[in-house]
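The chain below stands alone and is given as structure tokens, in the form predicted on its own.
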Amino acid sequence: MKNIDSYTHLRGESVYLDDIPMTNGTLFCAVFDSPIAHGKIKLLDTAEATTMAGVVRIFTAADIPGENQIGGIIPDEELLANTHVHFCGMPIALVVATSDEAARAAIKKIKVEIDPLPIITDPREAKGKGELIIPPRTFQLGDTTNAWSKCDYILEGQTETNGQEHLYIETQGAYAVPQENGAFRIYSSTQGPTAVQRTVARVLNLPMNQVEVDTTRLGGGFGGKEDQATTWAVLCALASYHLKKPVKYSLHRMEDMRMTGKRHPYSSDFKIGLSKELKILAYEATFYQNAGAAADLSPAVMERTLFHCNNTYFIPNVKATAFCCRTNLPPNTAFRGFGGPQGMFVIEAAITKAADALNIPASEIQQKNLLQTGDEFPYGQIADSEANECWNKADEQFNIKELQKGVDEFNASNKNHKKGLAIMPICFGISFTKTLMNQARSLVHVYTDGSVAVSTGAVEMGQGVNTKMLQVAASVFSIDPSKIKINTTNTYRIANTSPSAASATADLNGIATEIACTTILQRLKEVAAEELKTELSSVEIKNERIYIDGKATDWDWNKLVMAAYVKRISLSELAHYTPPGIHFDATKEKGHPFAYHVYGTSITTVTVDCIRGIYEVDAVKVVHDFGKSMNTMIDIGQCEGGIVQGIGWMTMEEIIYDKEGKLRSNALSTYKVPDIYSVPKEITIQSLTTEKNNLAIFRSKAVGEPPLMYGIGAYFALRNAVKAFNPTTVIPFDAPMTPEKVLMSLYPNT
């Protein structure tokens, strides 16, 4: 089935924030924020700025009805700055005008007197200095203390990874428009409906009924707007409240890349340790997360870090301990993997620093200590695992020793370009890590036309997620998927929704969405069984035609709903889901977190120039875990995005903030992002097919996440290639591998 979007995206039709009809009325804000990374505000003067043109009214803090709080794991984070600021672009007052060019004008006429205060950018500092958002968290498995006498080689080292800008299509914004007796409306670029609802609620002091949150799609979010869509939304809604008329903000792109988090940088520590056999038997890692100013999300990255610190190896004696630092830059929040992704690099690093010392592939340890069935890991669970098929069929697909061969032909024959070749196994457990927001429900109607209207909570952002739960509603009643309309996600009508997150929206809202329908599929079985005087058990509806005991009826589908109507027959559901058997104590730090894993292997190959430094990336192919995907072309579209969005973090895409706290690579003439032209030459992806049981929609596993991961086998192809021109080179861990870090490589005493 194609996605539903496709045609209407083609001619321009969907319809994202900017594309919604404006109130006549609709007044425009823009934010002025503060120049300096951390200080106490001594003066702010808006005298100026309020006499410009256009201008209606400029809030700050004490305009604020409710709580000047925005925090969502931990309330620390104003909307407005009232007495100090803690980043380059915090908040500090908001600009209401009757158009967007007044609004922008006016921010530059408003002055700020503050007093500087001591500015940290390093994690490590700031851990060094006691700033921790969260006290540490450290999960184990076995006894490492003891298991280093028993290995044979043990090393060390250091990691570091950057940040990453989502830079999703369309930027942040929110549009508030009131209602009767108070009530507002606000359509927002959001991930997390409920997020917004709530915390508009609380900064201007309203139960949570009087804001409906409504968001038809979003051009992007990748975790940039789980959280962070919120202060937009609130802002909007905060002049709303005041002036009584629908106000609008959609950022400007370097107005989102400077005031919005990115994902977390981390700096860590990894010592590891293997026997003769090659069997890794101790590894440890300290994990120091850049969280920025406020907590944000950070805590549940944090956890997710630790979660996947293993990656797909089984090692029996574990110890991970992450700190949550805060700096004095934007809070950084969710982005695709969602922490995972730091972790596994620092397994990885490991891997290859053995590996380098050991003289040997690294793929030699990784295949011997891919997970089993059976095995635990450091957080309890025991693994239902598919990293040997995954493997094991990458090997049958592509031939890795044919693979590597190629290469070393290439090298041995080629003196000023280079190639390199890297294996990245993969695992990710899929679910909230937070038990509680693993539930979701469905609103599903069935009109007496024949048609269906079906609501969820989940969040169309491109992933296809509206095709899969019209594709649930279409199987469940065998009826044409152009009968059914998959509507807005609001929160008036479906309450309490988890983001659209964590690679879970799919299963969380599919199953949902099938416990609905499926319920009013034996309400409609129950009147045909009744009409047509046969039992219920021999009833069977397909492609839109009533069955008996396998024979078609004259009844069909539209028939049928209206006979339903007629005997008073409930045509609507609303189901609710949340997977068994999930659970984490995190006293303990054990449990069974996730609903399944997800498991894959990729192979990927690059070329070096290795007299400029660039470089290319040949191909990368990945035998990937899809259970048994509903939706072939979709799926493969997430991996391919995944595999070219981690490859853009592993080697081109560098954050780069001053020792000031401001942001320098603040555009896109400075933040390079993977074109058409720098992803891999060839991408090929093939399904590892399981008729395995597990809590995914109709089995089909979810992919949103996952495949990100199979981007970091490129940093490692880099750093073979290099060391194929350089044997004796000396590379730091230190991601992302951009051309400049490639050259450097290649002459380190030049």
Given for the second form:
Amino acid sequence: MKNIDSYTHLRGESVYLDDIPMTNGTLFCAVFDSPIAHGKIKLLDTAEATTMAGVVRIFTAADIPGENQIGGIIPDEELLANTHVHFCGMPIALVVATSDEAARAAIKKIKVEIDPLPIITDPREAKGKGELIIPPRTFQLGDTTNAWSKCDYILEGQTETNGQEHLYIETQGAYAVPQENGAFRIYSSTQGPTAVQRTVARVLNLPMNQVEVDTTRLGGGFGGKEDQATTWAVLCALASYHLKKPVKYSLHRMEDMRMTGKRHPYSSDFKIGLSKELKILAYEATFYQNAGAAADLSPAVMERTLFHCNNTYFIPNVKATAFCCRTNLPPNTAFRGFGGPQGMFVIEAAITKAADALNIPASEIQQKNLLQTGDEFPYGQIADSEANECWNKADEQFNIKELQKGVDEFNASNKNHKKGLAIMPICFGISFTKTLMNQARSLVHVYTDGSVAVSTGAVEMGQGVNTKMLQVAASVFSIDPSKIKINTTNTYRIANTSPSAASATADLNGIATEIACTTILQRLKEVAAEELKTELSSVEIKNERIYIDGKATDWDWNKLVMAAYVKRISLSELAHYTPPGIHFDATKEKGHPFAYHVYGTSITTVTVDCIRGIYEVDAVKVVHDFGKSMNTMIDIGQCEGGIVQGIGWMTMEEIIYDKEGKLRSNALSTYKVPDIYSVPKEITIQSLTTEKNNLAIFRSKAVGEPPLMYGIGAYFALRNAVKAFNPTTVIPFDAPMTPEKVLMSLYPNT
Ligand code: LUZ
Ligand code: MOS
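The structure above corresponds to the form predicted on its own; please provide the structure of the form predicted in complex with pteridine-2,4(1H,3H)-dione (LUZ).
Up next: the whole complex, starting with the chain shown before.
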């Protein structure tokens, strides 16, 4: 089944925030944000801006009727700066005008005087000064202290991974339209409609039932709109509240890049110990997470770093500690992988350092330590592992030895070009790590003409979740997909939603939809049994036809639906789903937090131009654990996109804040994302198909985030290519491996 959005996407007819027809009298806003990363506001002068043509009003913290607070996990983030600013880009005032241009022109006339305070941009410095957002957490398995004496090899080191700009094609934005009796309808480009609803209610001091949030689809989210879509929606609602007019804000790209948080940069230390047989006996890691100026989702992201600190390896003795460090950068936030990739990079660096020291390929250590079913994760869950299956199938399909031989032969016969190969096995836990967030609801209506409408908490952001929801309904009812419509995500129809995140959206909302449809189907079968005077157990509905004991009747779906209506049987159902068996005890840091894990293995080869430092990714060959994919095209698309996004993070996307906390890479002229020329020349994705009894929708495992981690392989492949040119060079584990850094590591002494 093709993606149901492809037709309107191709014709430019899909509706995003900017395609929603605006009500007459709509006003537009723009934010005046802090030019200073840390300080006390001495003076805010909006006098001149207020007199500008088209300006309607300028709002500040003093205009907030409820709480000036948008913090989700911890209430530590003001919507509009009151007395202090904590990062460059922190909203201070909101200009509302009759046009977009007028609002932005007025911004330039606002003056602010700020008494500067010390600026911290580095997480280790923040930790040194006690600037922690939450107390540190430690995950532990076995006993590392005693394990070191049993190790034959012990290596230590430090790693850096940089942030990443989400670069959703559709920037952040919202449109608030006042309704009768002080209620609001808010169109928001958000992954979390309920988060927007809750925060609007809090800031405007309204009950949540006065706030309707409606989302048709996003032009990309990647985690950037899990929490940080809220600000813009709340600002529109604030202006709309005071002015009783519809208010819209659609951010310009540079505003978006400057004011929103990104993937968390991490600085980390590791210590790894191995036996002579290359078994990893002990591993310690310390993670310094650069959280930015407020908590946002950082504590949860930090937790996932700990969950994925051992990637896909069994290590009997592990101790991993993480610090959530407050700095004067925009609060960093969810980004595909949610701290997992940052944790996995460190163990891969540790293995690589050990392999370098022993003069063996890292793959020898990787393969010997892959998780087996029955092994324990550092957080207590027992693995149902596909790690070896994925690795072995990758070897069978792609012949790792042969690929390595090709690389070696190329390197032996080329002086100025070198190839490198790296293998990246992955393991990613599926579920929100916060157990309570693992719940979803689905509302299914069957209309009297036989057509079906489905509403869930799932937000379509290009990942194809609506297509999957439609497939679920079509499959349970056994009706043609054209009979089914997936409605917008709306807080009046589906309440208390979790954000579409954690790769879990199709599972949670899909199973809720399956339950709702199954319940209605059961009622329909009862009607059929009664009308056709037969046993319930002999009734079946297949391809819109009613069968009794396997024999087609002259009853079809439409006739049955109408019969049920006439008998006053409900043709609607609201179902609730939460995965059974998951739990986590944060006081012990043990439990069974994940419904299941997704595994996979990638093999990445690159070619480096050793004169210029530039490079190409030749191929990424993958065996990925899809379970039993319910939509191959969508799932392959998620893999390809994830791989390219991961390679971007690891190789070319370089976020630079200067010492003053100012974003230097603040536009697409200074921030390089992968384009069609930089994608791998070949991406081959093979499926490890399993049909185990897991908690995935139709056994089709979650696919959103895991493939991003294959991109880490590009970093290590580049490293290997550089070493082929200069075997004695010392390359710090400092991602991204930009062409500049490649050049410097090719010629470290020049
Ligand atoms: N969001 C969240 C996530 O709130 N909790 C999670 O565990 C998570 N994991 C991945 C991506 N987003
Ligand atoms: Mo996400 S990082 O699943 O919003």
